[in-house]
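Only one chain is included here, represented as C-alpha cells and corresponding to the form predicted alone.
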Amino acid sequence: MKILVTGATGNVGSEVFKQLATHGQPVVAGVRDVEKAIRLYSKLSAGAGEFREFDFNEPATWLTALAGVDKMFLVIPPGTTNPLQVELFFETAIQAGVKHLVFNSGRTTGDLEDEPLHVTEGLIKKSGADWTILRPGWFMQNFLNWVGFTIPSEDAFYLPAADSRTAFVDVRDVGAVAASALTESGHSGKIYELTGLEALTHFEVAQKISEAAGRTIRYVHLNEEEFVIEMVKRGWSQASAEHTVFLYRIVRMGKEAAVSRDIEMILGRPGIDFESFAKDHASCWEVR
C-alpha cells in the first residue's frame, strides 16, 4: 500500500506525511518543488518517504504522481473552484488505481452549499472511491502565521472576530487523524468533525498566548471594513482580507463553537489543548 500526500509542505500535509512516514509507511509527498520538499525533510529519520513533482492545476503532474498509489491525503489549493477539473482529477486518480481518499475540508464552509470545499465533498461521495472527509476547525497554528503575524513585534493580533468562540485543533492532531484515516480499517464513509477540548473567545486566546509567551498579548477586535483596510496597509491582497471577513463573519455566527470528540474516539486521547500548544510554541512569539 503506497498513499499520497498532496500539499505535503503545508499545515496538515506536512503533519500527515510525517507521521505517516516516521511510522514506515511507505508515503509519496506531493509537491510542486521537489527539492525544496526535500530540504524541509532532510532530519526526518525516515526512509519511507519519496518526493514526486505534483501540481494540482498542473493535469501532465498527476499520472506520475499518482503512479502505484492506493490511497490518497487530499488538499484542495486555495482558490481552486472549478469543479470540472476536481471532477477530471478524482477520475484520472480512481482510473489510476487510488481506492480511498481522505480529503481535508473544513467546518466553516465544508456544509455551506456552493462554497468549494463543499463542492468537492459532493464530488468524492460520488466518484466511486472510498471516501473519508475530515472537517476540523480553526487551526491553532494560524497564531503563529497567518493571524498572529503580528504578535512578535506588536504583542497584538487582529481579527473580526468579536467575542465569538470557537473549537480550536492542534494541526497535529489533524495529521493523526488523517494517518489513522489511511492505515486502518472503519473509516470509510464517514466525515469528522476535528476540534480541540474548549471554545476559546480570542480574548481568551491572548491570555492563553500571554502567559505562555511571558508577557501580555492583546487581542484587538476590528470590524469588517478596519480589518480589510489594516490588513491591505500591511500587504494582503484585498481579495485576501475581503475571504478572511467572510469567515469569521460566519465565526461569530457561532458555526466554530461547538465542540467535538471526535478527536478522541479516533486517537483514544483527547486532541491537544491551546495551553499545550501554546507552550510548545512560545517561541514562535519571542520578541522580533
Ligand SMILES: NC(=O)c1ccc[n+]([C@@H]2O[C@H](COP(=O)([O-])OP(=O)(O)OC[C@H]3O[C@@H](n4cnc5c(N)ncnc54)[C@H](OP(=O)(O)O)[C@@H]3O)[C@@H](O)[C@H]2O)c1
Contents of the next structure:
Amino acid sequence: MKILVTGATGNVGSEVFKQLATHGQPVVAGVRDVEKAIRLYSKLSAGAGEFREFDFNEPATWLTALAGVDKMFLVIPPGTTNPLQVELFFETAIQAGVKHLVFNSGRTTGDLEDEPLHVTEGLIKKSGADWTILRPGWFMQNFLNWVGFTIPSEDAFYLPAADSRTAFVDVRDVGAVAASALTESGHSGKIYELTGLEALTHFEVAQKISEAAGRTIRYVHLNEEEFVIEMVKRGWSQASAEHTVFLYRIVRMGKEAAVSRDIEMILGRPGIDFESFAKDHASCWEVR
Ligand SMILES: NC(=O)c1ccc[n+]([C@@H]2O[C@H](COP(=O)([O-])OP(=O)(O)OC[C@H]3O[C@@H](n4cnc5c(N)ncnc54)[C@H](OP(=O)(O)O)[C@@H]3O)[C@@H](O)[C@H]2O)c1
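Since the one above is the form predicted alone, can you give the form predicted in complex with the ligand too?
Let's see the whole complex now, leading with the same chain.
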C-alpha cells in the first residue's frame, strides 16, 4: 500500500510524512519543489519516503504524483481551494486507484458554510472514495512561525484574542492520528476533532512560553483595527491580516474552547500538552 501526502513541506503534512516514513510505510511526498523537500528531510534515515513533483494548480503533475497510490493525505492550502479544481483532482485520484482520502480540515472553519475547508469536506463525502476528516483545533506550532514571529525579536506576540480560551493541538498529534487513519482499519466515514486536554487563554500561553524560553514573553491584546495596522507595518499583506482577524473573531466567540478526547481515543494517550510543546521547541524562541 502506498500513500501520497500533500502539503508535505508544511506544518501538518511534514508530520504525516515523517511519521509514515519512519515506520517504514511506503509514502510519497507530493511537493512543488522536490529539491526543497529533500533538503528538509535530509535527516530522515528511513528509506520508505519518496518525493514527487505535485502542484494542485498544475494538473499536468497529478498523474505522475498519483501513480501506484492507494491512499492520500490531503491539505488544501490557500490558493488551491477552487471547488471545481478540487473536484477534478478527486476524480483523477480515484480513477488512478486512490481508495481512501484523509482530509485535514479545521475545527470551526470546517463547519462554516462557504468556507473552503467546509466546501472541500462536502466534495470528499461525495467523491465515492472512503474518507476520514480530521478537524484540528488551533496549532501550538502557530507560535513558532505565524502568530509567534515577533517573539524572538520583541519578547511579545500580538493578537486580537482578548481573554478567550483555545484548546490547542500539537501538529505531531495531528500527524499521528492521520497516520493511524491511513494505516489502520475503522476510520472510514469518521470526523475527528483534534485538541489537547486544556483550553488556555493567550496570557497562559505567554506564561508557558516564558517558562520554556527562560525569559518573560508577553501576550499583547490588540483590537482588530490595531492588529491589522501592526501586522501590515511588519510586512503582512492587508488580506492575510484581515483573514487572521476573521479567524480570531471565531476564537473570541469561544468556538475553539471545547476540549475533545478524540486523540486519546485513537492514540490511546492524551494529546501533547502546551508545556511539553513549549519545552520541546524552546530553542525556536531564542533571542534573534
Ligand atoms: N494553523 C492552524 O492553527 C490550523 C488549524 C486547523 C486547520 N488548519 C488547516 O490545516 C491546513 C494545513 O496547514 P499547515 O499549517 O500545515 O499549512 P502550511 O504549513 O502553510 O503548509 C501548506 C503546504 O501546502 C503546500 N502547497 C501550497 N500551495 C500548493 C500547491 N499549489 N500545490 C501543492 N502544494 C501546495 C505548501 O508547499 P510549499 O512548501 O511548496 O509552499 C506546504 O507544504 C490548512 O488548510 C489550514 O487551514 C490550520
